[in-house]
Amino acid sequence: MQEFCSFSLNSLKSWLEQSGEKSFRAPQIFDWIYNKGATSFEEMTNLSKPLREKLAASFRFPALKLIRTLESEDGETIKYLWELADGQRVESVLIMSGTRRTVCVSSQVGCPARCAFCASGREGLIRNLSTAEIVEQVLHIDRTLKVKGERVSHIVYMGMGEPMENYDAVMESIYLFNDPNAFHISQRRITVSTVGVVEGIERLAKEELAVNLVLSLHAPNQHLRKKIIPYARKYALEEILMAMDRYALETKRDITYEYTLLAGINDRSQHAEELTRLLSGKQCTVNLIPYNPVEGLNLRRPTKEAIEGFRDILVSAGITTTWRYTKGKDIAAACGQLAVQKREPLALVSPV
């Protein structure tokens, strides 16, 4: 059985024609799923009963089952744990800031990067997510927001997994998010984060897209980066930065470099000074992320003074720098933390 949310509008039209149905039904079906919030084909009352039965027999929808949600004490972050058809689990996070409603989506079960500070890669890569399994993370959250007169406004591929290692499904999901018949989210409000898969970055530069690209840098040199990100051994840092520069040139988009600050490891003044030399002359932003503690990992968050000192060195060198305020610490909102926990019910549970 095929997953409905893996189909583009054109592929659905083709399926309808091959099934002896009229292709003009495709936009109507999309409208039910993506705008009216239908949870089954039976609800699509402007379709004939035989067509509804054919759809139900041919497509799996939904592909995700909500296991639990956790809401932060400030009410600005909600974490969702989903179960897939094969029993695997992934997470999404809804971050509310002003009028923004950003969903952080996962692209894989587990992660091959095995970053030292991240819970997602502790068990390595288990499998890629399908297009539908990515899309439905946003679809189901968007449905809950619409009840309040809101909608998902931004999407970031920064959850579990390395998006560039699941390239085709990630691209198909981006085109669906951008499709006016589905979510109609601007490409400029979609961000893809990578640890530096050079082939993926180069492929993305050739797409007819202008999404934001973020590199998980986390170190100012290859030697230290390999310790923090074992996956970094596959590509030289210079090669990755060249690919990022080519992406910026092709798309006319500024690049963001994410730098998770780990106490005593990569947060010293000499690291900041080396980082300024590495990024000198580049049209970019450095997003500093104070480490969000993960149970079982012997890593510490730097002091506020250390963070400010690191930032000041970058700013003094003329590098645009932001400092990400950590949200959702009370609900283990860093990617992977909830999915790797034991499956006993948690204290904060609320249905969608």
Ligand code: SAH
Given for the second form:
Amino acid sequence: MQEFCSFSLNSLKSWLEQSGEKSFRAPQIFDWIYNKGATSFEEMTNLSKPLREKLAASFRFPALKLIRTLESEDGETIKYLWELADGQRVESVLIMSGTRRTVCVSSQVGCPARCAFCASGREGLIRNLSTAEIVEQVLHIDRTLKVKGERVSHIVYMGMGEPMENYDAVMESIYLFNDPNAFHISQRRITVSTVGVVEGIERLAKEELAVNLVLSLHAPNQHLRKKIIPYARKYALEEILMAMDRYALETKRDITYEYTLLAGINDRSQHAEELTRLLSGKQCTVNLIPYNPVEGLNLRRPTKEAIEGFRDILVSAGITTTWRYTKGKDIAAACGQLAVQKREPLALVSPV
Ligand code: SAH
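Switch from the form predicted on its own, shown above, to the form predicted together with the named molecule and output its structure.
To see the whole picture, the full complex is given below, headed by that same chain.
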């Protein structure tokens, strides 16, 4: 059975035509799913009964089952744990900041990048998510917000997984997030974060939609980067940076370099100085993210002084630098804390 939310409006139109139905039904069905909150095809009362039955027999919806939610103490961050049809589990995070409602989505179960500081890739890649499994993370969260008169406003591909290693499904989900018949989220409000997959960056530059792109840099040279990110062996840092420059040029989008600060590893002033040389002349922002402790990892977050010292070196060199305040720490929903979930319930997570 095919998953409904993997279908674009056009592919649904083709499916309807091939099934002997009228293609104008496609936007009506999209409206039920993406705007009216339908939980089954049966509810779609402006469709004939035989069509509703045909849809129900042909499509799986929903593809995700909500297992638990967990809300941070300040109420601004909610973590969602989903179960997929094959029993695998993934997480998403809703971050509420002012009027922004950002969903941090997962693109894979596990991750092939295996960054030393990140919880998601500790067991490597388990499998890619389908388009529907990505789209529904946002759909179900959007439905809970709608009850309060709110909608999801921003999407970041910064949950579990490497989006560029699941390129087609990620791109199809981006087109659905942007589609006025579905979520209608502007391309400027969608951000893809990558560990640095050169072919992926090049392909993304040629897409009709131009989203914001973030490179997880974490080191000012290839030698240190390879130690922190085993996956970094695949591409020379120079090549990745060139692909990022071309992306910025072709799409006119913002480029951000993320740098997770790890005490004693990449947080010294010599690293900051090398970073200013590496990025000199580039139109970009550096986002410094102090390491969030992950259970079982022998790494430390730098002191406040070390973080500020690092930032000051970048700022003095004229590099726009932000220091990400990580939300949701008390519920392990901060950066890189989304782990592959075992089937046993986690002590931390409470039932919905
Ligand atoms: N694979 C993609 C998307 C995952 S998001 C990528 O590598 O960009 C990854 C981001 O989460 C990284 O840039 C890093 O900034 C952040 N991150 C992961 N684990 C972290 C941790 N323990 N502490 C702080 N930031 C972390």
